[in-house]
Each structure stands twice: as structure tokens, then as C-alpha cells.
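In C-alpha cells, the next block holds one chain alone, the form predicted alone.
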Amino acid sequence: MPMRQYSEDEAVDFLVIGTGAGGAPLIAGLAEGGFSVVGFDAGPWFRPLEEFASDEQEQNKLYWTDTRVVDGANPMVMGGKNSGKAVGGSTVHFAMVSLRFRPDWFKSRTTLGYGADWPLDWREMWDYYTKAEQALKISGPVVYPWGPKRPRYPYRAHELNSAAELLGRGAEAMGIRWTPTPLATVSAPRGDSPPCVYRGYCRFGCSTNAKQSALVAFVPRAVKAGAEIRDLAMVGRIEVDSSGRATGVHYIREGKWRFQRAHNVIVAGYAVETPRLLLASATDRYRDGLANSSGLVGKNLMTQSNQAVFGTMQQEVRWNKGPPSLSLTEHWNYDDRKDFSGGYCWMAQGPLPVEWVTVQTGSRGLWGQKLIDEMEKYNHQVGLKMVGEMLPDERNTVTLDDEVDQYGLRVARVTYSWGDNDKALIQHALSQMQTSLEAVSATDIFRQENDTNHLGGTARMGNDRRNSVVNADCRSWDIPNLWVCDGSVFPTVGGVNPSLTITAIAMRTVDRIKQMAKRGEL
């Protein structure tokens, strides 16, 4: 792809670290706004049509599998469910589920009594959700059954597979609503993207480009507008001068450390790599890391609970045919008069064979003939999986370990423990999902009780510099030309998949930067 290339001696207007759900919309939007922009990604720039295989193991190349130290009472499994190391970030392999936060989640402390308030108004976010859905050409139902009115999705919903229909039958038997899942994969042609062909490898890389990942939806726009995407470039440190302004980044590419000058630096590395970089860029002036006068960089790490209930149907289901989550039911099905805070949704599931083996060996402890017998039921399996809100806790952290990685950089130590509220929410969801499977006459039902997925927190946004890292515009309180824009700015993580919210915030940040530039406030 022809692309402008900037000299390292040329101070570009914006240097964006990360090209995923937060970084890519920023790079595209700022370049289209006339700014000079270079986007950095530590991973390679894949060509899906030529380089994505129908093989679960081969596609591990999309994940961030570099060394990380994990501990705490509930150590996280790092990898495919919470990271990406490729241009496009984790959106290259995400499940495409594109949901809006519930309005009162943006003021959960004030309205619901838990977590922390966001500095954003849900009505403004509602407009940016619409813009994000248009940019990604979300395929969804004509009318979404919950929440404030929203425009119709750009593309019609995908046809349901058998697993999705079973979720619907179970929900209706319980008297709760359900809907086809809004997905970032097109149901009709869009430019060079053909409609989804139900190949089923969505979470291992879409080889047809039907998936509207950041790689497909934003990176081409960014390059066309004059941005440079610098892949295989691991940023190890942000440089700050004596006046307290960022001047560029040190990065390693092809085995050599280099320096790129910039007038503004935006970190969009997600909830582990963002605080890792800020902490690793400590100076004599900023001894605790950059943007860390509040002491909150790396704190309040959150994940989302991802437990599941599985069963066996007498009829053939073939749950792996199509996108993995074609139907869902949301948190609006219950009120907030329950014994825990937060929300969740659950979705139909379609794990591929290798992933299904790991569930059988990990959650059920099956090996040998018992495992073989279970795998022979693969085409008859049915499952429901939750995405649940886990609450912020300063004891859940990302810090720097003494161990170093292949670049000579200190690796991230990820410390995580579930709270009592998290456990209560999980049990509530498991009970509901089990009831739904029982309602469709599934047999051999079992629970997968230990699983998490998406991340949030570690560089919280807020209205007060004493208890947040960045302001509502994702701008550092401490260093005016340093910004953070990804899932790490989430004060709470909500009970739906976070990628659409990250993209919406990035698109809002682009508009805010343009307005500040016009006023001479950059």
C-alpha cells in the first residue's frame, strides 16, 4: 500500500502508540483533519486475504504472547481474550460484538452507588456511538429492544444460526427479551469487503475482510489521508524535556533503537501496555512515571467475567457455523434491586474445536477416552457465555516487574483478585444461563466458572486531577501534550463488550483536539 513516510528528525503533529480500537480512529481522524501523524504498532501488518489461515494454532500470531508476570488471588490468563499484537490491535481477532454502555453506567457512583463516575455525558456519547456504528457499518436488528432510542444500524442483522436460535428459545421461555447481536461484520457488500460467509474463524482472524476491524475500517482511511503506519516498532520510552513536555518516543525496530520526534504523543496501548509505558518512562522529575501525579497509573485494573454454561442437544446444532455470538440478551432484563452491583449480558457461543478441548480439559478435567467421547458430541453442543462487569479496585494493578523481555524492557506484572461483588454477579449470571439451557431441554449441562476477557482501567479519566490520570478529553493532567486514549481510561468497565465505547471515545477525542487546535490550545 503506497504510504507517506516521515523522517525521524521531523517532529510530527501526533504520534499515536497503538493501532487498535482506540489508536486507529485517532490516526485516521487526525490525518483527515490535516495533522501529520505516525502510528506505531509493535506487531506486524498482516494481509488477511493472503496471511490468515483456517487454523486456530497458526492464528496465535495475532495475540500479545510476550512474557508477562501474573499473580493475585485470581491470576489472569493473558493472550487472545485481552490483547492483540498486530496492526489493528485486538480488533483483528475480536468477536465483533458492538454494544453501547447503559446510560446510567456513565454515572454509576451517583446513580447506582458503585464504582466511579465518568466525566462524559451519556447523551454526547450516544451521538458518538452512532458515528462509530456508521464508521464500522454495524449489522444489527431493525429495533434494538433496550435503552434510549437510537438510529437503525447501517446494515441488516445477520441470519441466526442454530446456537443463536436456541438462546432465543430459552430467553422466551424465561420471559425475557433477546435480540440478534449487533456485529462489526458486514451482512452485505461494503467496498472491498464481501458479506460474511459464516466461515466461523472470526476470533482467529477474518480472512475475507468481512470483519470491520480497525485494520479494515480505519487504517486504509488513515493512510489515504497521509498518515504513516510504522509496524514492528516497539515503543519503549516517551521522552520528556526540561519544560515538562513530551518530545517524542524511543522505539526499537529491526534490532535498533531509534527516536521519533513529535509535538504530541498519544498512548493507545490498552490496559496493560499503556501503564507499562507510562511507568517505564519515569524521569528525575516524574519519578513515579509519566502522568502519575495522582498515583493511579496502573491501578484500578478491571477485567470482565466471561463464565459460561454448556450443554448437549439431541439435534445437531453445529454451533461453529457463523460469527460466534449471533444473539444475546442484555442487563436491562433485571432491575438493580439485587444483591450485587453492575451488569452483564450473555450470548450464544460457537467455540472452535481446539478452544473447545481447552474448556473440556480445563473446566471439566477430562482426558483420555472421556475427552474423546465428549468431543464426538461437538456438533450437538450448545452454550451461553456472559460478559460481566467487574468493579474497580486499586489493589488490582499493572506494575513493572524486574524481569525483562526480548527488547530489554521490564515486563508488566498483572495482579488481579475478584471481589465479593464480582463473585455474586457471576453466580447470578450462571444461574440465569443454566435456567435458559434447561428451558430448551439441553442435557449434560455444566458450568465454566473461571474465565475472564476484556480489560479496562489503569489510566482512569475524570474531572479531578487528584483522582484521575487524564481529563474528559483524554489529555494528561500533568503533561499537556501527552494523551491516553484506549480502554485504560475507563473508570468502570460496564457489562458489555468495550470496543465500541473505545472507538466512540477516540472519535470524540479527535473532534476535541480539532477544536482545541482552532483555539490554539494544543
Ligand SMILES: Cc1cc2nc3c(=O)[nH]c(=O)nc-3n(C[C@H](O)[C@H](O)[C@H](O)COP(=O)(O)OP(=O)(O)OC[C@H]3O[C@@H](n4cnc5c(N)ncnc54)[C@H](O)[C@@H]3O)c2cc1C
Contents of the next structure:
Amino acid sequence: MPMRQYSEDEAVDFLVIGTGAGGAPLIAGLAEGGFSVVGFDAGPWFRPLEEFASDEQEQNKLYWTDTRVVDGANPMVMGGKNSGKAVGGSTVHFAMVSLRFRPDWFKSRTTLGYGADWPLDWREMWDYYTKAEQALKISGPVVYPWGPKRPRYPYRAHELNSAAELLGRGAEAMGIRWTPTPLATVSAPRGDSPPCVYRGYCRFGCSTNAKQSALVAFVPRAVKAGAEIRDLAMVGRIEVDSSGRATGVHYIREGKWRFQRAHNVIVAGYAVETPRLLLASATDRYRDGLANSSGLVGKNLMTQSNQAVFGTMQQEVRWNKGPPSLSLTEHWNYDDRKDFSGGYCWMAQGPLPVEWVTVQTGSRGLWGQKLIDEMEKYNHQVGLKMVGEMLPDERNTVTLDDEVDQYGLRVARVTYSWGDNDKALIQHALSQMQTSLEAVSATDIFRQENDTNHLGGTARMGNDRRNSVVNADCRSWDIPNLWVCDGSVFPTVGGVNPSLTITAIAMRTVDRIKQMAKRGEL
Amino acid sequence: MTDHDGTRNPDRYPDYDVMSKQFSPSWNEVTRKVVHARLAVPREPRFFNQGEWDTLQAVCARIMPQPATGAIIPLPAYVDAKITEKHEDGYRYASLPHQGEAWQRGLAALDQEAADSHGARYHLLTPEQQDALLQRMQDGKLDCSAWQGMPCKLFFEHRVIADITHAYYAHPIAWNEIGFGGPASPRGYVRMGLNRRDPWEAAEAHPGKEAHARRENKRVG
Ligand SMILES: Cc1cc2nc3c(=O)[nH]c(=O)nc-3n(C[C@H](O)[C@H](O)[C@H](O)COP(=O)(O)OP(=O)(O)OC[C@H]3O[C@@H](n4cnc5c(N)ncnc54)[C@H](O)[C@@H]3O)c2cc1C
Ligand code: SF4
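Moving on from the form predicted alone, kindly provide the form predicted together with the ligand as a structure.
So here's everything in the complex, that chain up top.
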């Protein structure tokens, strides 16, 4: 497919940094809206059919493995399995679980008494969720058991594997509802995408293009509409002129620093790299970094708790077949009879051998012959993993470390400690998941106490410039032509995986930008 | 030198060899290339010196014991290759140095600990003595000066365990041992339910049915 290319001296209408869950829908939508757009990504532009191996180690190439320094009471495990560095961002390796927020979460402070309110209205979001589900052709159940009515999913739900079936049996024994998971991989052909073949390497890239990642679902649309995707282009600094407007970005490509001019800059680099870039772009006028008059850039970092319970079945489960999370229960997102704030869901699991040995060693401290003996039960294992809501806390941060990376840029330092509410929620979830496994007669049950994923919060959106970084349109309060549109804008993370919400917000932002342009408000 | 004294259990999936599928629809071209390159890893150290190599070999043999005869997963070579080829983890504990330096320091410290408690370098100790030192490392109880402030427990978890066990389970020999289907593109799987197995998956030997499993496994391809 031929791609339009823009010159560096010509200011493009929109320069988007990051091509993942937030960036790609923006690039596609703005280009389709007639704007000139260049999307930058530090990572390569992969061709899955030719370049994706069925191999855990090789596919580490999808991940952001440049150094990040971690500390705090609960240092976060980053790198492989945390975020991506590729055109398509983390959606290239994400597990495709595509869920809507519970409506009350958009006003969790007011309606549920914790966290912070969003400046968005859930009804409007409900429409954008529908649009996002259509754009990604989500395969899901006919009736979704929780929340307000939603239209049918565009594609039928996938067949369950045995791990998913065991989740269902456990939930039924506990008297709670469960459902096949709405997934961003097609259950029937769509364009160049064949239906999912259940190979189960989803978190290492989908080599068949069944997965509706940003790379598959949005990037071709963007290119077709005239956007340029500039891969292997790492942005090091956003330039701001003396009048306080962004003028473009400094980026490094093929070992050389360059400058691209732009009328508007949108940062969509993930909840770690986004604040890192805003902080690194400090000037004499903006000493604490760009868009940071609230002091909140890099603060309120949230992850989702990702603890799990595992057990052994007498039957052969062979949990590696199919997407890893083919069923789930959101029961505790909608049931408020609990003595902590926030919610969580849990889903079926299917780790591949290297991931699985990480669980065995990390959770049980096994090594030597004992480890080898446990690993041999691989085809009989079953597991449930939570996605839980952690609460915002200003002490959890992304800051700049003194260490520099291969580009000479200061790396991010990620500081994280769980709060008491986080701990209570995790314990609740672990015991519920354990009950579910016991109900299907799993034996040798053990807990994975330490795993976190899905970061957000470091450039939160709000209605008040004093306690947020961007407004509801993802536009920064301080610099009118600087925008942030990715997981960083979440004031709270909710108890479901974030990508569908990120994508829905990006699609809304496209519409808002089009309206503002029409009114001459850009 | 310690002997490798592990027992590879060939009985659960008798005669299953994931490599027998390498030219089947379960392996695409790029997967073949990647796995072949892994099998051809240089066996001599490129990063470590001979002294460090002795110690590393002994540590690998305790963390993932392998049989003395037959095909073996060259674990020290993978640890060396990860550093030489700069495969980074993507994060680092503030108190741990970079991977190469962490390994050098940790191996030197292990030798120092061995000398302090047994008067000999680590690789010359008995397997029991070696295990005991590893156990103390895991428990965070080693702190001789050679650690130079690096927490031994973090080194154990994030270098020793991670680098060695990941290399082990990224190897086809390990996939055979646990009956893992291995690469699966573009063919994928069809039979998803409990106790269901596609003909291109490993057959488990149930008591009394070993010959059946062996026959099935010979047909995997
Ligand atoms: C293993 C795994 C499984 C997951 N599964 C799910 C799931 O099932 N469902 C779900 O909803 N979520 C899932 N997630 C989370 C989800 O993928 C992310 O939350 C989401 O993709 C984040 O979107 P984003 O736009 O913020 O960033 P990303 O999608 O990560 O995109 C950011 C992009 O920006 C680029 N970039 C960053 N900084 C720069 C710079 N300075 N210059 C140039 N480029 C830059 C990066 O290279 C990257 O490609 C999963 C995550 C992981 C790690
Ligand atoms: S299971 Fe489906 S979505 Fe996952 S990698 Fe395979 S084909 Fe792609």
C-alpha cells in the first residue's frame, strides 16, 4: 500500500506520538477527517505474517525493553509483558479482552465515594464504546450479563476452551454469573483477517492477523486516508515557542536527531512514556515539564492488580489452546456488598511455558528437581486471574531517573506502593478465585500474589485545571495545541482491562477535534 | 565438578518430539529460523571469563538439574548469550546493577561465600553444599563483602532464577518434557475441550496405556 509522506519543514496539522490503543484511532480518524497527520512510533512496523514467530522469547521484540528503573514498596515488573514498542503499541501483544467500564466509575467519587470523577458522561461513552466495538469487530456473547443494555457484538462469541469452561463451572457453583469474553479477535473472516485459529500465542503477537490490534484495525485505515506512519522514530522532546505553543518535536531516526514541525502535538505514548516525555520537555518557562501547572504530570500512577490462583486438574486441560481469557466474571464489579472500594473481574488463563515457570518460581520459590516436577503438570493446570481496580495515590509516580537510555534520554523511574484498599481488594479476589477453583475439584491450589499490569493515570483528565492535566477533550490546560490521549488520562482505572475505553476516548477526541476545527477553536 | 544428576522424565509423554512438527503447518518459516538459531547457540562463553564460567555452570546444574547423558539444554550458553546479545529485561530494580555486571558480581560473591564457609570455590563443592548456598541466597542471608551491597535475594530471583529457568523452558527439550504443543502457526488447534487432544499434540501416557501414547506420539507431525 503506498503511503503519503510529509516533509519536515511543512507543519502537519496533527503529530501523534505513539500508535497504540490511543494513538492509532486518532491517526486514522483525524486523517479521515481531512487533516494532515504523521504518527510517530519508537518501535518497528512489523508484518505479522512474515515476521511473527510462535515463540515466547523471540517475540519479546514486541515489548518496550529499554530500561526503566523501578522502586517503591511494591516495585512493578516492567519490560516483557508490560507495554509494547511497535506500530500498534501494546495492542500488538494484548490479550484482546474488550470490556466497557461500569457506568458509575465515570463518577466514582460522587456516586461510589472513592477515587476521582471523570469529566466524561457515561451515556456519551456508551455510544463511543459501541463505535469502538464496531471498529474492532469484537466477538462477544449475544447477551452481556452486566451493566446497561448494549447492542449485540458485531461477531459471535468464540468457542470456549477447557480453561474457560472450568471458570464457568466454578462461577455457577458459587451462584454468580459468568460469560464468554468479548474479544478483539474475529470469529469469522473480516477483510484480510481470517478467523482466529486458537493457537494461543496472542500475548506474543498474532501471526495470522485474526487479532484486531491497532496495527490491523486502524493503521491501514490511517494510511489509506493519507496519514504517514513514521516507525523507528523516537521522540525525545516537544518544542514549545515563546508564545507558549507547541511547534513540533525533536526525534531520533537512523541515529540522527531531526525536527518535525506541527500545528498540534498529541502524546499517546503509554502511561509511562507519556509523562516521561512531558517532563523531559521542560523549558525555562515550564521548569516542571509541559502541561504541568497542576503538578500532576507523572503522579497518580495506577496499575491494575493482576493476582491469580492456580491449581491442578485430574483431567487434561491444555490451557495453551485458544486466546488465554475466553471467559470471565465481572460479578464483583457490580456487587457493592464488600468492605473496600473498587471492583474487579477475573478471567480464565493459559500461560505459555516461560510465563508459567515465572509464576512457579515467583509465587512458590521453586527451583531444582521440585520445579521440574511441578512444570511437568503443565497440561493439567488451570487458573484464574483478576483485573482489579487500584486507587489513585499521588505518591505513585513516574519521574525522570539520572540514567540515560540508548538515545541519551533520561529513563523513567516508576515508583509504586499498594495502599490498604488495594491490599483488601486483592485478598478478597484471591479468596473468591480460590473458592471457584475448589468448586471444580482442582488440587494443589496456590496463589500468585504479585502481578500488576495495565498502567494509567499519569496525566489525568478533569474539569478543573488545578487538579488535572487535560480536559475532557484530552487537550492540555496549559498549552492549547498540546494534547494527551492514551491510558494516562484515566482518573481511575476501574476493574476491567482498559484498551476499549482508551480507544473509545480516542474516537471521541477525534469527533471533538473535528467540531472544534469547524468552529475555529483549534 | 558436580555431576548433572537430574532425571529427565521421558515417561509422561513417551517419544514425543516437538521438533517432528517443524516442517508441518504448525511452524511458519520465521519460527523455524528462530528455533534453529536457538539450538545453534555458541557453547563457549563470549561474555564470562573461565572462572565465572565454572561457577555459572555449577549454578545452572543445580537450578535446573539435567541428566548426565543424552541431549542437554546448554543453560550457561543462554545466560551468556542474553548478555552478549543485549537482550534486556526492560526494567531494573534500583538496587540491582545491569545484567552483565550483576552476574559478574553475583558469581564472584558466590565463590567468596563458598571459600568462606568451605574453603573452596563454588563449583568444587558437593551438590548439597551448593544447594545450601543457593538456598541462603534465596533467603537473603548471604552478605559477604563481594556482594558490594547488591541484595543477594534480588539477584537470585531476577538474575539466577529468571535467566536460567526462562532459557530452559524456551527450549524444545523442555517442551517435550512437559508435553507442550510448541509452535502453532498457522495451524493452531481445533479440539479445545477437557481431555481433548489434536493429533498434532503430545499424547500423555496413562497407566497401562503407555504403548498407545508412544504410538500416538510417533505420529505427531
Ligand atoms: C501482556 C498484555 C496483555 C494485555 N491485555 C489486554 C487486554 O486483554 N485488554 C485490554 O484492554 N488491555 C490489555 N493490555 C493493556 C493494553 O494493551 C494497554 O493498556 C494499551 O494498549 C495502552 O494504550 P496506550 O495507547 O496508552 O499505549 P500503547 O498501546 O502502549 O502505545 C504506546 C506507543 O507509543 C510509542 N511511544 C512511546 N513513547 C514514544 C516516544 N517518545 N516516541 C515515539 N513513540 C513512542 C510506543 O512505542 C508504543 O508503541 C495488555 C497489556 C499487556 C502488556
Ligand atoms: S489464538 Fe487467535 S488471536 Fe490469538 S494469536 Fe492465535 S489466531 Fe491470533
